[in-house]
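In the block that follows, a single chain appears as structure tokens, in the form predicted alone.
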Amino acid sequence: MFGEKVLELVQELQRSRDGTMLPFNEDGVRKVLEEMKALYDQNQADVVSTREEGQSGLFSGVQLRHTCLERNQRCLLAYLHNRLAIIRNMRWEFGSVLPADVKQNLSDQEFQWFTKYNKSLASYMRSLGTGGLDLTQDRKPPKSLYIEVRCLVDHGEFETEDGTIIVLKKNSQHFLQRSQCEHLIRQGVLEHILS
């Protein structure tokens, strides 16, 4: 039946709804494009006899197989642009590297959407104010500008902004600037302590 080929695809993107990326799936959209051409090349095939011998009857023919080559390109669309969603929400969360697990996952295309994304993304906020402004720093707005961190692996000196030298041990406990351990706490060396 027309469409089950395309309706694959969006129970698959609908089980990848928790922000994980399942793989491309090259072979489903592959047979959704042999599928809408065959529907074409058919309606072609009929407007084509229906001009030469006059038979009228074929155009609901016509009108099914077009409805059908709509909501495939509706379907595989919303697949594509759902998939470049995920991949521009990882964006923001893991930062300008993928995880392997994840990049594995992309097709080539989608690996040079990210590229040309992160691309212009790093452009604009360089573009913003005198140094730039990295705007993936605080991804909600800080309620305090200091706040209290413990070191959950051995990270070794880090120094701060205005030159001071701490020791990351692991298990110890400071008090920093947000601005300034926010990339660690992204990355695990760190985890903010809520009181």
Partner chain sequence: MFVTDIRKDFYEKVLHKRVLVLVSFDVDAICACKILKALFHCDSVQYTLVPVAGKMDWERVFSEHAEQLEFVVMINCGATLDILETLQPEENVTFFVCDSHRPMDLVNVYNDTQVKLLMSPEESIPKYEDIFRDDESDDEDDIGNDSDGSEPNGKRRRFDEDVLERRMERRRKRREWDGHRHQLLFDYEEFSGYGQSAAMIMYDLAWKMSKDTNDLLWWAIVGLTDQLLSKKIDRETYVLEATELNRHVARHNHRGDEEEDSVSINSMRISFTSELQLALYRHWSLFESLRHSSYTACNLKLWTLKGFKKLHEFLADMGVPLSECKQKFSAMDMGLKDNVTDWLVTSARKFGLEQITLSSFHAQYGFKNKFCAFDVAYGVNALLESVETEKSQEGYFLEALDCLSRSNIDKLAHGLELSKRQFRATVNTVQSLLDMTQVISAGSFLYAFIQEGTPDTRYFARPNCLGMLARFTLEAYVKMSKNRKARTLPLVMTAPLNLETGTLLVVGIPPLPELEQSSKNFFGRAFEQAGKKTSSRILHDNFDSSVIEMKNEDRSKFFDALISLLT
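Follow the form predicted alone with the form predicted in complex with the partner chain, if you could.
Just this one chain is shown here; partners and other molecules are left out.
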């Protein structure tokens, strides 16, 4: 049945919605392209024979094959597009260096695309303000200057910019300037509490 292979690709994508990046299914894409070529060739042959031999009964066949071709195209494009979208999200999540196991699963072109995207993003960020601005660090704008945080592990003493020393012990709560402790939140030492 035409279109089944490409459906498999799409289903594969659906299954990997939980965030894992499956390897680029070179084989599947190739098979689909082969199918498309086969369909296209057949259609060409039929068009030629219709024109030359004047057979009208082949039109439905051609139409059918054409529809299949369009379907294959659409699914393939969806497959490629969604994969790129995932890669792009990964840039925002993980930073400019991809984890090794993810890299393995990308096709060469995808990896090239990733590098180019990286470059574009970097040059854009550099152009903002003076000295550039790293947009990938804080995706949500802060709501307040001071936040309440809870300490999840015994981190010991922590010195803020103005010299005060705060003792971070497990299960203590603190109210301080967001800018002072953001990095600790990212590290997992502190947890932001929204009351």
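Rigid core (definition): largest C-alpha set, two forms, superposition within 1.5 Å. Residue numbers count along the first chain shown, from 1. All values reported here derive from a predicted model rather than from experimental measurement.
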Residue shift check between the two forms, rigid core fit, V47 Cα at least 2 Å
no
Core-superposed C-alpha of L184 shifting 2 Å or more between the two forms:
yes
